[in-house]
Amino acid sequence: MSVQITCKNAALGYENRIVAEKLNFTVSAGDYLCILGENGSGKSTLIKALLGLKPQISGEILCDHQGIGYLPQQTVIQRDFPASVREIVRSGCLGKTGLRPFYTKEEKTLADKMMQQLGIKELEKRCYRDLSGGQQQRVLLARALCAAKNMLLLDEPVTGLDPRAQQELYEQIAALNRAGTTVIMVSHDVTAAVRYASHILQIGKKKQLFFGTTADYRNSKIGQTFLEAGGADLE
């Protein structure tokens, strides 16, 4: 499988302060990588580096930033956005339109396909702010898929959802991965991480660094420590 992201001995930070260092990992086509770490461990900074928004302090990160569909954490203001589902999903194609003030037939067809795939086609004329939390996340996931070439970067996508909606979204993301989409998810849910991901990247202090398969993580000392704690130390 082709390698889509390579990170070699990278150090990340801001204002001359290093928040994560000695990061070494790769992401290949079709992988499902879950990024774990305590608050302040550098997860958000790593996201910005992968999106090309913030350069690393040292080391090397090779990544096609334009190929990533991004689903950020949703804010309260965003949940109240007064636009239709169809408008929001189609807006994922804006990076492809350039100066064109309209969507092409192909872009509209792509948006329809993503809504159909995520089971929200019947909601396309509904106002986004009138939807449930789980429905809103599926709308934003469809939008991210319209922007993606073959990779999704998800930042705590189940935050604020009830347990049923969380489970449904996790299953939806897993289905997308099985269909061939590379998934990178930032999470504090270590239990879900080892259930769905093919690989785990844990960042933090030197003794908390890990990259490898989920099976290897389960068998590692660090993995066993956090699994026994139920992920509490990652909150």
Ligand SMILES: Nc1ncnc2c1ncn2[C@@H]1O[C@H](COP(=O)(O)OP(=O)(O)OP(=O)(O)O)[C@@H](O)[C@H]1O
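Owing to the predicted nature of the structure, the values given are computational and were not obtained by experimental measurement. Residue numbers count along the first chain shown, from 1. If you superpose the two forms and keep the largest set of C-alpha atoms that fall within 1.5 Å, you have the rigid core. Compared with the form predicted in complex with the named molecule:
- Neither of L94 and L201 shares a rigid part with the other in the motion between these two forms, based on the superposition that better accommodates each C-alpha.
- When the larger rigid part is held fixed by C-alpha fitting, the smaller one turns through 22 degrees between these two forms.
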The other form holds:
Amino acid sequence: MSVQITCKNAALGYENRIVAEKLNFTVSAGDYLCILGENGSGKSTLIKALLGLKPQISGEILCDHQGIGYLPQQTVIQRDFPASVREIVRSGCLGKTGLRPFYTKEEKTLADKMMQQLGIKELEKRCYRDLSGGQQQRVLLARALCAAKNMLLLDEPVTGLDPRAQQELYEQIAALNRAGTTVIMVSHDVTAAVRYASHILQIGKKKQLFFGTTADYRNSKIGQTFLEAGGADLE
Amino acid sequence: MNKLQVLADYFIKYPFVRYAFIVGLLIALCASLLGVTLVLKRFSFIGDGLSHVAFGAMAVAAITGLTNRMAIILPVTMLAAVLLLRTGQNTKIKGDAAIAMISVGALAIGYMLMNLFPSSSNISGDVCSTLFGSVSILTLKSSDVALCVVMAIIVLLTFLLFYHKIFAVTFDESFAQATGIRANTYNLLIAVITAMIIVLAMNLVGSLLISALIIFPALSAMRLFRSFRSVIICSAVISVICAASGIILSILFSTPVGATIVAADMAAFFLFSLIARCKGTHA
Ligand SMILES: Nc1ncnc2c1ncn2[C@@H]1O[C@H](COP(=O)(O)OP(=O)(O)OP(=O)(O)O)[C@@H](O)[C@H]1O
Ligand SMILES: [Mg+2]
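With the form predicted on its own in hand, show me what the form predicted in complex with the named molecule looks like.
In what comes next, the whole complex appears, and the chain from above leads the way.
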């Protein structure tokens, strides 16, 4: 399988303060990578580096930037921005339009399909800022799904979703992954991570703690400690 | 009907009335289109800030004794506008603070230079002309009109061609960039056409009027409409209607043109706020 992302000895940080270093992993087409780690360990920073939004301090990150869908952890959108749900979801298709000034029929249908899937079709004419937090999250997810032709990068996608929506979302992402889309997801939900992901990357204080397949992770010492902690959490 | 007769007479007899009408409407249209983006990017006061930059540039031009002041003022103002707008959302200093810094700084430096090198020229007259327009909208020449038409066409075309990208970049720059839209290029594009229009309009109709034309239609439209497209369309319509009625009223009642247009825009804003209040769509 073709390699889509290579991360070689990369160090990430802000203004020369290193957040995470010695990151080494590869992602091949069709993989489902779950990134685990405590708050502040640099997961979101890594996602931004993969997207090319935040250059790494040293090392090498190779990533094909074509057809990537992205769900940020936090989107700072101005309180008074007038934008309808439909306008936002469709804007996910813009990466493909090139210089064409309008959306094609297929792009509109794709946006409709994604809104349908995420159960926000009836909200399509509503203004984004008038929605609840979970509804806003679904809108941004639908936008990311529209953009994800090859790869989907999700930074804590289930935050703010109700349990059923969380479950549905995991299933949808898994279905997309089965259909061939590479998925990279940041999550704090270890149980879901080992259930759905094919690979796990765990980062800790400043360094990479684990990278490998999910099966290896289950058998590793660190994976077992983490899973027990996560499992205890659930009960 | 007497008034209408007067109006028709004006239009038929005096070309400058027609020029003022054309230029006024075109600038109003462009300013309102850009205004929505500028207000959302927190650059409402850019017209005002740039007029102070123009003042600073003018002081420099005065002490260097250049005869063609526009040769300094135009590029400096354009440069300031591009510098302000180019960086987009991911800046350390946000739009309002950046504008305040640049405008206060330029004002201070201009004033200091004027005092250090007192020149004979009429600076206060020049300051007045940056605020209210150096030519005054009723003394436009046909070359001004031609320039304005060209600029308007550029702005309209850019808007039509890049409308969706402008939306995406204004709404969420990081996402746009992540999905492969060249956010910086579009920011630069917006910056350049905004700078062009503001500098041109500042020269023709004054920075007070251009500030009003940027702010009022966008805010009025945002009172009532909740999607980007409807806000843009509504803002353009309001702006053109207000500019037209402002010019007509100013001819009929011989009031100052710029101020009358601003008054019309304010009236529209209060009308829209009232409707929004009645419909209960706005908190
Ligand atoms: N814009 C920024 N400027 C400076 N430091 C930052 C910035 N953003 C994040 N950091 C720092 O970088 C570190 C990693 O942040 P990051 O957002 O990547 O963590 P995370 O793993 O995503 O955490 P969480 O689980 O809370 O989302 C943190 O220590 C944070 O303080
Ligand atoms: Mg994070």
